[in-house]
Amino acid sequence: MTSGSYSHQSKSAVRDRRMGWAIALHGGAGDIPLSLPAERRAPREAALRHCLELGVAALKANRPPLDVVELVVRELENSPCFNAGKGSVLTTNGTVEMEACIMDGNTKKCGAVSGLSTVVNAISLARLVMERTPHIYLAFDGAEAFAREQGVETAHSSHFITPENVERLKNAKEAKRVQIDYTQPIKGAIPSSIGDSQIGTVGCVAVDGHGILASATSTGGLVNKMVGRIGDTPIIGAGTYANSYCAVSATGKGESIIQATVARDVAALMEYKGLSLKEAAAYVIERTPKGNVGLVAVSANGEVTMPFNTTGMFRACATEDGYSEIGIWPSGINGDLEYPNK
């Protein structure tokens, strides 16, 4: 069987099985302790619920999936609970370097940015790169200059620096290490009111009733990372990908996600091996070193999956057939939530 005929049969099968719109989002994956106190857990679950409801309403209003994922990620960026936008973690120099990526599965058009220090919503600048330049990826001074040209909202770098992240950088420096999302408190560090500063990369994937897909991801990177380090988030096929089969947004240790080409591999396994969305995502997660990755994904026929090989992943999803979920740890552990979509 030729690859062309295989692809045609796969797409026909998808059309036959279509279940309607679906959406999934994440707020980061990592070593999230089961002892996470309620005062740190509740605001993040509330933020996930709010953003899920926002995305569902947009899909029900027939807004394009690209608009939906941008809308949801902007809202996540505006929350100090997560490692993106307002809650971005700090580099070894105590500065913020935000990055983001957005991709339209229907056209494979995409835009990415890195090294932002003043742009309030990095995801929207990534979309402007996609729509208003001949390029895909802009970074650092060039990306900041483009933001000014486009008149996007900016703020002084102090807007993005929270007391929690100043404390978290201090602890990381004392331990002489770089921290991925949700690293537990450093042994021997001075206890503080912020605990382990549970924040993380954000992302959203969506599909409409016509099978059009989109993905968006945004992050502040790693705590105490070297200035100029770029992670998986803005790299097409690593942290972010969408085509006619699926849309994927990954989170975790960027270096491992880049090495495993996580997002593209999920799509490739569906396209070339005929695996279902859940089979493809599970295979990719299993083959990535344990403790390093999580992802959310939707397929063209409205399937959704949110696997991870870390202790937990802040996540939420909803489908047109009425299923909805908000969770942190594996289902059923420590009271993770599942509830019907109203």
Given for the second form:
Amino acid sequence: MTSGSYSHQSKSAVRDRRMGWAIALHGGAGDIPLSLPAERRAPREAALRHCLELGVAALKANRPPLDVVELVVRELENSPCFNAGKGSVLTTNGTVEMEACIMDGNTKKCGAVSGLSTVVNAISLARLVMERTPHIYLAFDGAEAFAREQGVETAHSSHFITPENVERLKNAKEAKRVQIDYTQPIKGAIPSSIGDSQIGTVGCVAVDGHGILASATSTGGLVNKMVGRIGDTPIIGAGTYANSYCAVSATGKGESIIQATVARDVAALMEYKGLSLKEAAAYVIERTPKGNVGLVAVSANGEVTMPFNTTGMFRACATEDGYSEIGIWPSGINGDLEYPNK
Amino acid sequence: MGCWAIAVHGGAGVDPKLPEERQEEARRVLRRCLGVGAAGLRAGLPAVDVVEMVVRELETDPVFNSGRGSALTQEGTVEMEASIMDGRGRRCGSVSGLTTVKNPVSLARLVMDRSPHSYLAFHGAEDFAREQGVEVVDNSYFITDENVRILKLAKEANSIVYDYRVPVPSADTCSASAGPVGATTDGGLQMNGLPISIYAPETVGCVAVDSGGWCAAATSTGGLMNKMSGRIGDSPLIGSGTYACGACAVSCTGEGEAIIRSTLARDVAALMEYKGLGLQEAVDYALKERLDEGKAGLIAVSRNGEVAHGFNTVGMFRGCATEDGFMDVAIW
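Alongside the form predicted on its own that was just displayed, please also present the structure of the form predicted in complex with its partner chain.
So here's everything in the complex, that chain up top.
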């Protein structure tokens, strides 16, 4: 396995793609072990496939990319397989504090929320902040109050908290560390009975045939995080960004993504240095410490890239010319699923 | 061996009719804080220590909108936020939703230095403050009579005081096209529904480069007058209100939402890094091309000891000093 960018290209992706829709989504990047048991792998692949199909159908039906990324992320939030919404990892107090962000590349309008504990779909509340307040970002009590004003769906914490995450927190406390993933047992720590990876974040980026772009990201954050900790997801330019060049959603170690302004940098490299989407994304990934970051991105031209410098990243993408891909580890690694263009 | 340089700001968007004694008072505070920073740099302190020290001074002084003198939420309370970034290693720390911490910028520094995270907010940040033993006071300490008065006026006008924009027809949307500052029908300059004479001063910040060539930035604010409780602006967001890297350090002020959309602080640095622009060029380009209809100002320093600033508002409280003895404080 080589270090650096793992952006996958099949032969068909090399062909110049002028316009046409494209979509990419992720369910988190991290140290996902190759030994991930089938019963942990299968539901995640199924969820990725299902969300990809939903997103593709919406793009084919000419839904605006902003709607598409929201609906895909809602679906990812509702899945207990990923670290967002239901299935969010827990704070050090055993609670959930969810955050999300959405950005419209066309207008650069954006919305973000943090510190949610009862809102079923954080991404939708982020969208309401964008559309129904004069602000961009609401957090904690203020965000929860806004949620009630808006009448969005809320639920008791039992909706979000899964037994696996309760165990994850227990393991993290015993290992006395904050994890971005915890599939690998730490020396001396009690081995986890859970060999999977509830890591990172979920996100979706999309572009339509007119080159309109949008990005959305949602997360439960870090296991055993301090109460009140905010990660990269709701920070425009860090975990989420979209403008007229591209849309980006990042995942990994929040603190690294913030200081590297990952999502903004991909777009800035395209605009200021003239790099292509793939070059720009690879450039950013390579300069972030190894094991810390992955991202999905689409460009106004309908290109897609999904590089990561972690062991794996739950991801899926599709483009209008029929290409689609679902993957976990770098392409070419045994067991990685790929569906070359039909 | 590089030359040191420092710049400070006390907010962009100033009433052109601000009484002379208020202007002089602001200049005096800026001059004093600049002096504190310059002395630190001369003594060889690292840039990150200097920006924290200077912003603490600005927070403590009630003249500007941060710490004591912060703008008030809808509920009449204070929720403060701040961030600090050390270009050396691009380490950063941010805080939001502080209600009792006397110096938010110092808590942001502690988040950076003493927590495993980059950003803590609201109850969690307040708990951390107590764990760290920083100075805390009652929320009433931060509230000034002036701001209570302005909040009342803002509520009567049923608008948020952005400080530098004319009223927009549908003020409840986060619109990217708000229109430029201009004269109203009664001939007086207005900012978002209020006569410009009565809005609150806005945000403080400091950028510095030390003689080792390391840059750092810090920004602190109480945010928008009459904001929703829980609203986070640009000041604590790395890449928006604050940014520092090997090339430069930037601190912004102005319409928070516009600064966030344009990731203003990061863009200045990215223009230098990726497009090869010089410091002032990058500042000018970012303000001209990235803000759309938004109003903002910023200060910046480069690793080479240059200082720069820019603003598209009516005025920005600011000051700068460089190792060769140059010092300037200005508003217009």
